[in-house]
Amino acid sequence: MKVLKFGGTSVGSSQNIQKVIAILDEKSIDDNVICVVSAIGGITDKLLNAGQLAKNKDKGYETAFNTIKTIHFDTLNALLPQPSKAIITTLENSLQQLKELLNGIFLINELSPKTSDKLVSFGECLSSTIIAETMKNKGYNVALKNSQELITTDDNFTRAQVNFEVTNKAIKSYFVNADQTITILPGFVSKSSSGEQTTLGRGGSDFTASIIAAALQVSQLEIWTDVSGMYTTNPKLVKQAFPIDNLSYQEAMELSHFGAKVLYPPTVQPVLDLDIPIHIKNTFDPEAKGTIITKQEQQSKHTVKGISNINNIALLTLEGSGMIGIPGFSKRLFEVLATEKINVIFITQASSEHSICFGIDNADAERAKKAIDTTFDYEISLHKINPIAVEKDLSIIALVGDNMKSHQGISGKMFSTLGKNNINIRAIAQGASEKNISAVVSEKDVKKALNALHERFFESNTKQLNVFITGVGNVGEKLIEQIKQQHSFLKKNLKLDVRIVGLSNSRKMVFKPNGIDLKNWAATFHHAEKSSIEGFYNKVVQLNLRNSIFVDVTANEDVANIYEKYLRHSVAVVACSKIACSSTFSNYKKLQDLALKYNAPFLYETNVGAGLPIINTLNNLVASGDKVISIQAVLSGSLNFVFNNFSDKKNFHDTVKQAQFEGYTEPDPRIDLSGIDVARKILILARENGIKMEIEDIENKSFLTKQNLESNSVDDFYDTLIKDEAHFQKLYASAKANHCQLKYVAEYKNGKAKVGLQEIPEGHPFYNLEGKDNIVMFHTQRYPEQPLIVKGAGAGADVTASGLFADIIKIGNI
């Protein structure tokens, strides 16, 4: 004999019921089948809502009743286009009883637990009647049996306790004489020994099936639902979640207790002692393997079997110095909760006995606080303990697995993963069996926590990076293209899944939590919302994704000023702009400190030398204990291009125009030619070397004329270049006469820095520097005579984008 249970979604429509019938047809080929069914999906909630409306003297209960009636008759008519008068009469009689019950609730203005059980019992009774009649009409050897005639309970309405001795006897007695092939039973419903209708609690249809399976000692209990088994975590929140092949009873109960809704926790108990396997199957994918739950601990490549969560948790804390060493506080506390029938989900106590912390449902929080404060009123008045503290809108995250007890470091991995993602842990509990580690976190962090933990324990160490890019001009476009091109390589070789989740330009911004399609990313802007710096930041924080990285590819001071906010929310920052790091030293230091405090990397390799590893090289020197004596560098690809192309045969104005046209200068070339850009770069290098320095401390010997420097606009600036051509030719002639090349050089030595145009002699490493190349020479204690040199292209969209990309990858590897 086989016992199958089908949930509310499985019988939620006529089409779904047809699938159930097909499964029962196949299962009954070689054995008798007992089928336990839930109410049609959503009906239990509709019944409770109708009851509440009636209780509140709201005539809307009549509309609610009519909706319930329509759903059932629509389902019947879809299954049986010409239903018999008998089934119509049966349904109408049942629904009339329901209407009379609702009318009574309306008249007396009361909905007691006893009446509530009568009310919700209609759901399963109606669905089982429709399914049984449909199968009879199709010629199946089927019978409908009311579970209330088999399952006897006490009078604890809404969560009745089963009298197994009487129940098991009734079940065996009925089925030993039953000659039908298929038996349909309503789940959830039962009857007390005094004859009153009771229910087994929400999710009780699973329990009904388990009771039947245990009483008859069947070979296997099948729970049919709308997913292919119990998942590693909630698949609605974690797209990478997958079904678990095997679980032990203990693992299944732990996962169910902590929110896995596929299985109702008490279901396990009747079959546990008899070692009857439970098989979770998918009504909509019957061929899927599903999850098998057995007594035996199963071998698995994953130490953690599943990650579950319970939302709507309130954390209550009883604390005070008067609790220390005084017996009885815990007893009194939990007696109060028991008296109020408040279920405790989570408990932890400080070893100092100074505080007891426990988690309950949000809905019970105020009632619990009032009762506890009343009980401990005397101690509170003497200031021995504090009034109970209540925190709401929390969730419990739980790691579950039988094999966790034999593996070290699971807790450390869990808490470090949460910490790295700025998920604050409010309380922790771990049983001595080590099969469950629980942590209380804010409900808003649940999705991020589940994704981060699932990635850590189940996804072959593949780390997902969620990237948000502001500025999709030339460099931004190249960065997007590089990420698209290297996506498969990074995932395969570095175990990094880089997803671009948000993009913005000066006009619009777009977000796709599951990742933007990089093959057609530009089209997403067509219907995007209006962009704003603050709006982009707010959306990043609202999405609250793990391993979030904000990439600034602008030269906007307002964007740079918001880095602090990102870091405070543990969002890593990758900056192309030099604005933040060359601002005041106090701001530079603050950003460094925030990056450390909130475990959010702040990287800006492209600030100096675009894609060249200049800052990284300097950091490695300092970190390894080397001491930098001096730095000499050509750090402006723009200026190097200009002076490599300027000559007595080509005027300075045209050379600068060419540099701007080819993208080697800013739209306003005065920024490059004034030397301020180079000054900012050497300032950043000095600061990375541990020197407290401001931009004003750098000596800037400008090669421009007073007219050039005082120009009011870009056009005016170009006019002055023409007027002052003789000045620039004089600079060129001097260098040529001395067999030198003109290079704009930045220098740092003995805590001081300067920038300016220099004549570089033949044989010097800077002499043959071509095109837009940069070069940096580090003289250190380890490189005193022959400097450490970094040289290469220091400007251009491709190399700048590659520098940004390298910083993103570096964050992924941290």
Given for the second form:
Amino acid sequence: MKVLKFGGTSVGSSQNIQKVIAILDEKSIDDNVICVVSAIGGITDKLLNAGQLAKNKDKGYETAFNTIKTIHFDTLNALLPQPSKAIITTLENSLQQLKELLNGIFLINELSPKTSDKLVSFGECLSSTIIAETMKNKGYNVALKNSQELITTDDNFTRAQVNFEVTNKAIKSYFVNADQTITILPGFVSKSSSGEQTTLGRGGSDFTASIIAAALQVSQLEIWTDVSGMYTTNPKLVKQAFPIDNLSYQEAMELSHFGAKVLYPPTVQPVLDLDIPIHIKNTFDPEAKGTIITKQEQQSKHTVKGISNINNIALLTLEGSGMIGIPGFSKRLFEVLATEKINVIFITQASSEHSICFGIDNADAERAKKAIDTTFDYEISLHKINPIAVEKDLSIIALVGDNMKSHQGISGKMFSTLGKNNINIRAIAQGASEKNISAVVSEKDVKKALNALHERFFESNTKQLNVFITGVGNVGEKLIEQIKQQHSFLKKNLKLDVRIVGLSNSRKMVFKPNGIDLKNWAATFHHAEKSSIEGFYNKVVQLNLRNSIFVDVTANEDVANIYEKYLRHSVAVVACSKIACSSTFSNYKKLQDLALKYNAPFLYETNVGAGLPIINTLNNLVASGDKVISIQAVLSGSLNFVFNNFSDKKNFHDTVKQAQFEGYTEPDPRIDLSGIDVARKILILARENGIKMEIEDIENKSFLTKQNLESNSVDDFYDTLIKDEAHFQKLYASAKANHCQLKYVAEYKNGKAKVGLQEIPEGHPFYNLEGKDNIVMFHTQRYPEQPLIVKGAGAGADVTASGLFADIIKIGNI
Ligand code: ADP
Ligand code: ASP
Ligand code: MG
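Right, the form predicted alone is done; let's see the coordinates for the form predicted in complex with aspartic acid.
Then the entire complex follows, led off by the chain already shown.
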């Protein structure tokens, strides 16, 4: 004999019930089958809702009732096109009783737990009646038996305790004489010894099946549901979760107790001692292996077998110096909770005995506080203990596995993963058996926590990076293209899953929590909503995804000003714009400190030399203990272009015009020609070298004339260039006479920095620098004579995008 249980979704529609019948058909070929069914999916909630409406004197309960009635008749009619008069009358009578019960609740304005149990019992009784009738009609040898006649409980309504002695006897004596191949029974429902209708608690149909399986000592208990087994974590919250092949009873109990809804926690108990395996199967994918739960501690390549969570937790803390060393405090505390029938889910006590902290359901929090404060009234008045502190809307997250005890470092990994993702842990508990480590976190962080922990413990170390890009101009577009192109390479070779989740420019923004499809990103962006800097930030925070990275590809000061907020939320920042790092030293330092404090990298390699690894090289030199003696660099592609093209055959004005025309300068070429841009870059290098420096500290001897510098507009500036041609020719002639090239050089030495035009002699590494190339020479203690040189294209959308991409990848590898 086998016992099969089908859950709410499995019997949720006529099509699904056909699937259930097909499974029963196969299972009953060579064995008798007992089939326990839930109410049609969603009906228990609908019944409770109708009851609440009636209790609140809301006539809407009548509509709610009609919906319930329609669902049942529609299901019956779809299964049996010509239902018998008898079954119609049975359903009509049952539903009439339900209607009268609801009327009664409406009239007396009250819904006690006792009445609530009467009300919800209709769900399972109706579904089992419909399924049995359908099978009878199809010619199966089937019996319908009401479990209320077999399962006897106490009168703890809504979560009654089973009297196993009486119940086991009744089940055995019924089935000893039952000769039908298939017996259908409603799950969840029972009766007290005084004959009142009771239920076994929400999700209790699993338990009904287990009670029957144990009483009859059958060979197997099968729980058929809408997922292919017990998953590594809730598959609704973590897409990458997968079914666990084998679990021990202990592991299954821990996981279900801590929220894996697929199995009602008490289900394991009755079958445990009898060693009856529980097989969790998927009604919609019967071929899938499912999960087998047995006695043995299972060996598995994963030390942690599963991660589960319970929401709606309130944490209560009893604290005070008066508790130290005095026995009996905990006894009194838990006694009052027991008297109030408040279920304690989680307990920790600090070793100083200074505080006891415990977790209960949110809904019980006020009641618990009142009762405990009253119990400890005297001690509170003497200030020996504080009134109980309540913190609500928390969740418990539990790692479960029989073999965790023999592996070090699991809790370390758990807490560092949560910490890295800025998830604050409110309390921790680890059972002495070490089969379970639990942490209490804020409910808003649950999804992120489960995803981060799942990635850490189950996903062969693939790390998901969630990227949010602001600025989709030239460089931004190239970055998106590069990420698209490299996606599978990174996943395979570096185990990085880089997803772009949000995109914005100054007008529009779009978000796709599962990642934007990069093949169609432009079309997706086309339909984006109106954006704002703050709005984009709010959405990133609200999505609360692990490993979030904000990428600034704008040159907007307001965007730079919001980095601080991102970092404070543990969102990493990758900046193309130099604004933040070249602002005041205190701001630069603040961002560095925040990055450290919140474990959120702040990277800006492209601030100097676009994609060239200049900042990274300097950081590595400093970190490995080298001392920088000097830095000399040509860091402006635009100035390089200008002085490579300017000569006695081409005037300065035209050369600058050409540079601007070809996109080598800013729209206002004065920003480049005044040297301010280069000064900002050497400032950043000096700061990266550990020097506290401001932009005003940099000596900037301009090669421009006073007139050039004081021009009021770009046009005006160009006019002055024509007027001052002789000045520029003089610079050129002097260099030529000295066999030198003109280069705009940035220098750092002994804590001081300067920028300016220099005559570079032949043979110097800068002499032959071409086009828009940049070059940096680091003279250090380890590179005293021959400097360490980084050289290459220092501008351009492609190389800048690849510099940003390198920063993103670097974050993935941290
Ligand atoms: P049924 O109606 O069949 O009893 P339930 O809704 O009670 O089904 O339980 C199945 C649901 O449990 C799944 O659809 C899933 O959303 C949820 N669930 C939560 N945690 C887990 C887990 N670790 N493994 C499988 N399912 C889980
Ligand atoms: N129908 C009940 C509930 O929804 C019992 C069950 O489905 O297991 O809680
Ligand atoms: Mg269930």
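Numbering follows the first chain given and starts at 1. We call the rigid core the largest set of C-alpha positions that still match within 1.5 Å between the two forms. Because the structure is predicted, anything quoted here is derived from the model rather than measured.
Rigid core fit then residue 460 CA moved by 2 Å or more between the two forms: The answer is no; the displacement is under 2 Å.
| task | Taking the rigid core as the superposition reference, indicate whether the CA of residue 656 shifts 2 angstroms or more between the two forms. | result | After core superposition, the C-alpha of residue 656 moves 2 Å or more between the two forms.
Problem - Core-superposed comparison between the two forms, residue 761 Cα displacement 2 Å or beyond - result: No; residue 761 is a residue whose C-alpha shifts by less than 2 Å between the two forms when the cores are overlaid.
*For residue 714, CA displacement between the two forms after the core is overlaid, in Å*: After core superposition, the C-alpha of residue 714 moves 2.9 Å between the two forms.
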